[in-house]
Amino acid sequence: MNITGSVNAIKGGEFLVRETEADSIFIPEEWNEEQLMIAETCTNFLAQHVTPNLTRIDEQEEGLMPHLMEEAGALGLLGISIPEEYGGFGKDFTTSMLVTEKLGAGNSFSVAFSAHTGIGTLPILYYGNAEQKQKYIPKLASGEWKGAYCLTEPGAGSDANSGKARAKLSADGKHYLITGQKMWITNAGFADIFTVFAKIDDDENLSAFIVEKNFEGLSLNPEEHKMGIKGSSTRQVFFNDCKVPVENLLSERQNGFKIAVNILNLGRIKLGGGTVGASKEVITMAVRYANEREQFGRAISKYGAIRHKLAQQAIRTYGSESAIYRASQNMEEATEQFVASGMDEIKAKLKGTEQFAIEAALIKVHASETLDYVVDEGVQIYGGMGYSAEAPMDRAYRDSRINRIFEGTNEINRMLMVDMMLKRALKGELDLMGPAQAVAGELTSIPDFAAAEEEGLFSKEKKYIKGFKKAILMVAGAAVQKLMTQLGKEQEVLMCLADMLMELYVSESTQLRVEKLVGMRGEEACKEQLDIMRVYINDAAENILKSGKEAINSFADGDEKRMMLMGLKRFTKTEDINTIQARRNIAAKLITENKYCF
C-alpha cells in the first residue's frame, strides 16, 4: 500500500491514501500579528455590541440586527475576503475563517453574519458579471445592503433541484417573472438583496437571479418562531410574478444548481469554523462556572466527573479546529495553484473549494456534532442552573441544534462525502483501487511481528493512523465489490464509512498539528496537547472499529466476514494508555487558565 508523500500538493480526498507532512499544514498557533489583531477586533466587537444585547437580539428588537451588521461592516468584518476593488480587504481564506470562528461565539448574530458574508454575498461575487459585482458587492461589503439566499422550498430541502419556483420571460423580453415560495430564509426580514433560485420555463435545472427587496411581486411572511437562534430573522418569501430585470440573471441559464452546490461547499467549512468558536466560548463559561460553584465544601472543578467533561469538551473541539485550518489552508493553496496556471482568480477560488468538498462536508458534520456535545455537557456542568433561562447554557444549547441541519443535514453530508470519494475514484481522479487491493492482499498475509518499528515521539500515532486508513480501504473496497450499484441505497453502510473517514481525518489533523507545535515550542511546552492527541486517537480507534464492524456485519458472511473482522481488529489496534490521567492533565490546564486555552 503506497501512502507516501509527494512533491505535489495533496488533492481533496487524498488524505485516505497519502501521508501528509506536519510542516505542510497550517495550524492556528501560526497566526501572524495582523491576523491576531483582526481576531481581537472580532472578540471586542462581540464583547461590546453583541453579548450585552443577547436578550434584545433574541426578542428581535426592531432595527437592532441590521444596525449590528452595519457596525460590523464599518469595522471591515463583512468584507474580509472581498477584493479591495469592491471595498473589501482581500484577505486569504484562512483569515476569513478566523473571523468566522471568532464571531461564531455570537449566537444569533453569528448566523446573520455568516449568512450575509457567505450565501448572501458569495454567489454574486463568484458568479456575477462585472456590472453585477460593481453594483452589489461594495454595498454588501460595507453592510449598507444585507444579503439573503432563497433556495429551500416547502417541498424541496435536501433535494434542492426539485423546487417548484418558476421564472418566465415577460412579453416585452425585459424581465423574468418569478412565481413561487421559499422558506427558512435567513436574514429575510431585513435583507436588501436576495439570491433566488428558480427554473426558467420547463428547464431541468435551476437558474439563479439577483432580486432586490423593492422589486414588484416580492412579499414576506411574519417571522418564524424557532427552537433556537431566536434573534436570527427567518421568514418565508413569496414571489408573485416578481419582476426581475433580465440583466439580473446570475451566471448562465440552468447554472443555478451548480452555484448552490459550490456555495454550500464554502458554507459547510465556514459553519465548522463558527461552531468551533461557539464551542470554545461554551467551554470557557463551563470552566469558570466549575471554578466558582462549590458543593460539599469544594469547587466542583476539583471533582473527577466534572474534569472528565471539561477535558472531553476540549479534546473534541481541538480536533475539529485542527481539521478546519488544515483544510482551509489546502483550499487556499489549491486556489493559488489554479491562479498560477492562468485561471481567473474567482474561478480558481471556486475550483479550490470544490477540490476539498469532501473535507468540507466532513468538517461540517464533525464540528457541529462537537458543539452539540459541548453544549450538552455545558448544561450538565451547570446542573440546575444549566436548565435555567437566566444562565447562558440555555441559549447555547438551543442555538447549537440548528447546525446539524444547516448547510445540508449531517446525514446528507455523511453520504455526500463517501459518494464524492467513490465518484472521484471512478473518474480516475483518486486512486483508491490500488491501495484497497493492497490492503486486501495484506489480509491474507502473515503479519511481520518481528519487523522493527520506528522510534520517535509520534511513531505510534502515525502507525495507528496508517492502520485507520487500511481499515477504511478494506471496508469500503469490500462494500463496493459486494454491493456494487446497490451501495448508494445502503445508507447505513455509507454513514458507517463516513464516520470512519471523519475519525481518520480529524485524528490525522490533530496528530499533524501537535507534531508541528512540538517542533515550534518543544515537547515540554506541549504536554497537554500531546495528551489531547493521544486520547483523541485512542477514542477514534474504538469508533472506527465499531463503525467498521457494523458495516461488515451488514454485507459479509462466512470466512470473508471472519477475515475482515480480524483485519479490522488488527488495523485499529492501539496500545493501552491511561486516558483518565490524560484527561485530568488537560482539565487541570483549563481550570488553572480559567478558560479554553488550547
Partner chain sequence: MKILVCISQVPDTTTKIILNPNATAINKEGTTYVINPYDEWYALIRAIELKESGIATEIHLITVGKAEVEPIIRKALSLGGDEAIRIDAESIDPYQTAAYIADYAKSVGYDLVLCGKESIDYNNGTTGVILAEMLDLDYIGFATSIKIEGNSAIVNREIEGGEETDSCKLPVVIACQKGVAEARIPNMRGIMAARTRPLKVVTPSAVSPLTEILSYELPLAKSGVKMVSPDNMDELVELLHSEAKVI
Second form
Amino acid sequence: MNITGSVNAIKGGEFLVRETEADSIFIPEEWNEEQLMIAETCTNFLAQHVTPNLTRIDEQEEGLMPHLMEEAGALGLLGISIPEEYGGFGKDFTTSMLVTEKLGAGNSFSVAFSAHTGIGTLPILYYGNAEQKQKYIPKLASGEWKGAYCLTEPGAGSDANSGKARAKLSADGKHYLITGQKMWITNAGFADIFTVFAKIDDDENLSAFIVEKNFEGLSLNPEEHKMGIKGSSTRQVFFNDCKVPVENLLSERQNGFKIAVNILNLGRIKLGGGTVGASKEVITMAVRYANEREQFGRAISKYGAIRHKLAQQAIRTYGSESAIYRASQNMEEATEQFVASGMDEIKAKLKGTEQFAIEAALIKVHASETLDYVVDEGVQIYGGMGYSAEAPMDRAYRDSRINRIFEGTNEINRMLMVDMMLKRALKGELDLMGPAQAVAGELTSIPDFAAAEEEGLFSKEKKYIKGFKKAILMVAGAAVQKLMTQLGKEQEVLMCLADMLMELYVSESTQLRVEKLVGMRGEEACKEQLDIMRVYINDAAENILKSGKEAINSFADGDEKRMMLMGLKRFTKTEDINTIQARRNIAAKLITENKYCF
Amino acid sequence: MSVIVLVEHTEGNIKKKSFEAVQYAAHIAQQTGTTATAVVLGSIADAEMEALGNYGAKKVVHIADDRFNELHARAYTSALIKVAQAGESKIIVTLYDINGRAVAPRVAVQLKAGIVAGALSYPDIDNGFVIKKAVFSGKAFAFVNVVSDKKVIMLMPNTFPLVKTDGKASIEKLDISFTEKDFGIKVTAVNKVVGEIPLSDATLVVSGGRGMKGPENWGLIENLAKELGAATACSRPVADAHWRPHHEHVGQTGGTVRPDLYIAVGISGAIQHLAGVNGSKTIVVINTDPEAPFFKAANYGVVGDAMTVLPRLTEAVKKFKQHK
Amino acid sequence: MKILVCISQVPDTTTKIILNPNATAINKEGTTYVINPYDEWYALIRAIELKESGIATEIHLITVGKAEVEPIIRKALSLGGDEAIRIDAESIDPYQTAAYIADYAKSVGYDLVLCGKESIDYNNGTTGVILAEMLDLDYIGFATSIKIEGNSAIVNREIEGGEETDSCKLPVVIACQKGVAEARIPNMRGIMAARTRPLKVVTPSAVSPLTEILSYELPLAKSGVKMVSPDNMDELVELLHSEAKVI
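For comparison with the form predicted alone, provide the form predicted together with the partner chain.
Now the full complex is given, and it begins with the chain already shown.
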C-alpha cells in the first residue's frame, strides 16, 4: 500500500490512505487551564440556570429561553470564536467546540444555543461585509439579539437548492421583496435576526439575506409540537413581500447555496460536539442510577448485563470524542496554513472547514447515533423509571432523536461522505487510485506470512487499522469499477461504504488518542482507555467485515467475489480478545468514579 | 494546672451543652491528674453556677461584668487567659459553637497552643495528645495530635451524654480590668428568635424539603416539632424558594446540626444536604420516592406522602406521651 | 480601601474520600479541587462587589500552598481581584497558615480581611480568628452581610439563637457565610484577564505547626435502613423510643 511519508499537513479525507502520527493529533486531555476554566463556566451555567429549569424550558415559558441566552451572552459564551473587534473573544475552533460539547448537555437550551451561535451568527460573520458585521455581530455575540436561519421549506429539505422562496427587487431598487415559506426554523419564536435563503428572480442558485424580525412582511406560525426538544422554539416563518433593504443581501447574489453548505459543514462537526456532551451527561446519570438502584439486594451496577451497557455507552462516546477533537484541530491547522499563505482569515476558516467536510459529515453521523444508543440504553438501565416522564431519561431519549435528522439527515451525510471522497479522487486532490490498485495487487499475491511482527503496545491495532484501510479501498475501488456512474444510485452500497469509513476514522482516532495519552501519563494510568480502544477496534473490524460483505455480494460474483471476500476477511482479521472482561474493567472504573470519567 | 472550661449561658441559664463541656473538661482533668475550673462570664446567679459542680467542676470562677452578656471575644479571651495564667493551666476547653469558635483560637494564639476544633473524643494521652474530629464535612474522621505544650480543645456539642453527679464546686469571684480594645465591636442590634429552640442546640430536629410542596403545608412540620419539642429545619431549595427563613437551612452552605434525632421529610438527600446532618445520631427519612438517596443514610425509613404520614406520626407521638 | 481575601483549595464536595493503605493520608488521585465555597461564593464575591461599587480600590487574594494550587488561584482571579499571592509552603495546621498570611498582611497593610467561615476539608474555622489575633485586629465570624460606612464595617452576623448587627472600626477580619453575597460564574472576560493578573509567589519564614494529623478513619456504613409502613406510625415512635432511645 502506498502510504506517502509527506511532511505536508494531512488533508481532509486523507486518513483513508495516510498514516497519522499520534503526536500530531489533538486530544481532549490536552486542554490548557484557560480552556478548562471556560468548560467549568459552561458546566456551572447549565447546573445553575438550565438543568433546574428544564421543565419550564420545555413548557416554553414566555421569555425564559431568550433570557437564558442573554445570561449565556453575559458570560461571553455566545462569542467564543467571534473576533474581539466584534465583541467576541477570538478563541480557536477547538475551544468553541469544547463550549459546544459542555453546553451540549443542556437539552433544548443546547439547540437554541447551537442554532444561535452557528447558523444564526456565522453566515453574517463569515460572509457579511464590514457594515453588516459591525451592525449585527456584536449584538449577536452579547445575546442582545438572537439569530435564526431559514433554509428548509415544506418542499425542500435535504434538497435545499430546490426551494420556492423568491426575491425580487422593488421598483425603486432599494429593497428586495422576499416571498416564501420556511419551515422548522429553530429559535424563530424569539429571534431578532433571520438569515434567509431565496432565489432572486429566476436564478439557478440561492442567495442569502439578513432579515430583521421587524421588517414588514415577516410573520410566524405558532410553535410546532415536536417529539422532543420541546423547549426549542420551532416555527414556520412566512415572507410576504417582506421588505429587505438591498444592503442586507449577504455576500454575492447566488452565493447562498455555498454559504448554506459551508455553514452546514461547521454545523455538522459542532453537532458532533454537542451530542458527545449530551452522551457524557446521560452516561453519568445512568452510572449514578445504576449505583443507587438496588435489585435482589445489590446495586444494579453490580450486574454484568448493566455493566456491559455502561461500558458500551462509554466506548462509543470515547470514540466519537476522539474523532471530533482530532478533526477540529485539523480544521484549525488547515485554517492557519491558509492564513499563512496569505488568505483572508475568514476565508481561510471556511476553506479549512471545507477541507475536512468528509470528517465533519462522518462525525455528525457517528456522534448522533452514539447519543441515540446512549439514551436508549440509558432508558433501559433506568428500567421502569426510564419510561417514566418524571425521570430525566424520558427527556434525554426524546431530545436525542432529532440529531439524526437535522443538519442533514444521517443518510444524506453518509452519501456525502462517500461522494466527497470519490469526487476528490476524481479531481486528483486525493490519490485513492494508487493505493486502491496496490490493494488489488495484494489480493492476487501470496500474503507475506514471514514478515516480522512489529512489537509494541499499539502495533496490533495499527496493523488492524492498516487492514481496515485496505478493506475500504478494495471495496470502494471495486464498486467504482463495477458500478461506474451507477454508484450514486446504489444508495445501499454507499451506506455500507460510509459505515466502513466511519468505523475506520473513529478506530484510528481512538487508537491515536490512547497512544498519545499513554505517552503523557504512562500505560498504568490508561488501562481502561486501552480497553476502550481494543474493544472499539475489535467491534469495528466486525462491522467493517459485515458492511464490506454486503457491498461485495451486491455487485461482484464468481472468482472475483470469492477473492474479494477472502481479502476482506484477511484485512479485517483481528486476534480474539476477551471483550467481556475488557468491558467489565471499563464499567468498573465508571462505577467507582460514579460518572463518565474518560 | 487545672483544666479551664468556658461556660455559656443564656440570660443567666447555663446551656446544656456547657454542662457537656464541663463534664468533658473534668474527664480530661482526671486523665491528667488535675481538676476542672469553669469560667462563667456576665450576669448569672450563684445558684445556677453551683450546678456546674454536678458535672465535675471543682471550682467556678465568675466574672460578673455585665458587658459579658454579649459576645465580646477579645474580652472573653482576656478573661480566660487571666484565669489560665493564675492557675498555670495547660488545657483550655470551649465548645465548638459560634462563641467558642470566636474565642478559643485567640486564646490558643496567646498561649501558643494547638487547637482541636470539634473534638469528638477524649484525648488519647498515651500516644501524645490525640483527639478525634470530623473532617470533609463528616465524610471522614481525623486523629489530631496536639504537639504544643498547651492545648485548646473545642468540644463538639451533643457528643457525650450528660451524667449528673452530686459533686460540688466552689465559686470564686474575680474582677479584671479590660482595655478598650477588648470591646472594639459595638453591637447595635440583636434579633434573637424567641420561643424557638435554636437549631444548632436542638437535640430533636424535624426538617422539610421540596417534597412538602409549598410553605402552606409547613403546619404539618411545625405540629410534629411542637409535639416532640423539636426545632424545625429545611433543605436548601426550600430556603432558596423563601418557603422558610434562611437560618433554618441545614446543609453544606447552611447550618450544621448534630441532634439525637433528625426527621427528614420530603428531602431527597443530596450529598450537600447530608454534609450538614450526617452527625445526627438517628435519622428518619419520610419520602414518597423509595429511590431517594437519603434512605441510604437513614436508620428508619417511611415511604409515603408527607401529607398523610406527618399527621399520623404527630398523633402517634401525642399518644406515646400520654401513655408515659 | 485595600481588601485581602484568604482562599484555600479543597476537594469538591462530591469527592469520595479514599484513604491510603495505612490511613495516614487522603488519596488525592482523581480528586477534583475547588476554591473553598465559603471563600469563593461569599468572601471573594463580596470583595468584588465592594470594588464594583467604588468602596474598595484594590483586592488581593492570598493562599498558602505549593504550585499545584495555582489553578484555583487563577480561577479566583477570573472572578475578580487585582493581584494574587501564593505563600509557597505546605501548611500543616491553621496556626501555620495564619502565621504565614499574617506575616504577609503586616507587610502590606489591609483595611479589610475577608475569609470564609470555615474550609470544607478540615472544618476548623480557626484560621481567620488566629489571623485576627496575630494582626491584633477585631474579628467577626459567621457574617451574613457586610456593609462599609466610612471607616467602619457594619456586619450582620449569626449569634447563638439569632442574629445581631455589629459595628466595628476598620481594619477588621470578617469570616463570611451565606447571605454575604451570591455566587457568580466566571465570565469569558474574567477568565481571559486572569492570566494577565499578577500572581506573586512568596517564600515564608519558617513557622512550626502546633498540631498534626496522625491518621484518618472512615465512618462506619449505616447498618441499613429499617423500613416502617406509613400506616404504622406507632411502631416508628416505639422504635425511636425503645431501640434508638432518642425520645
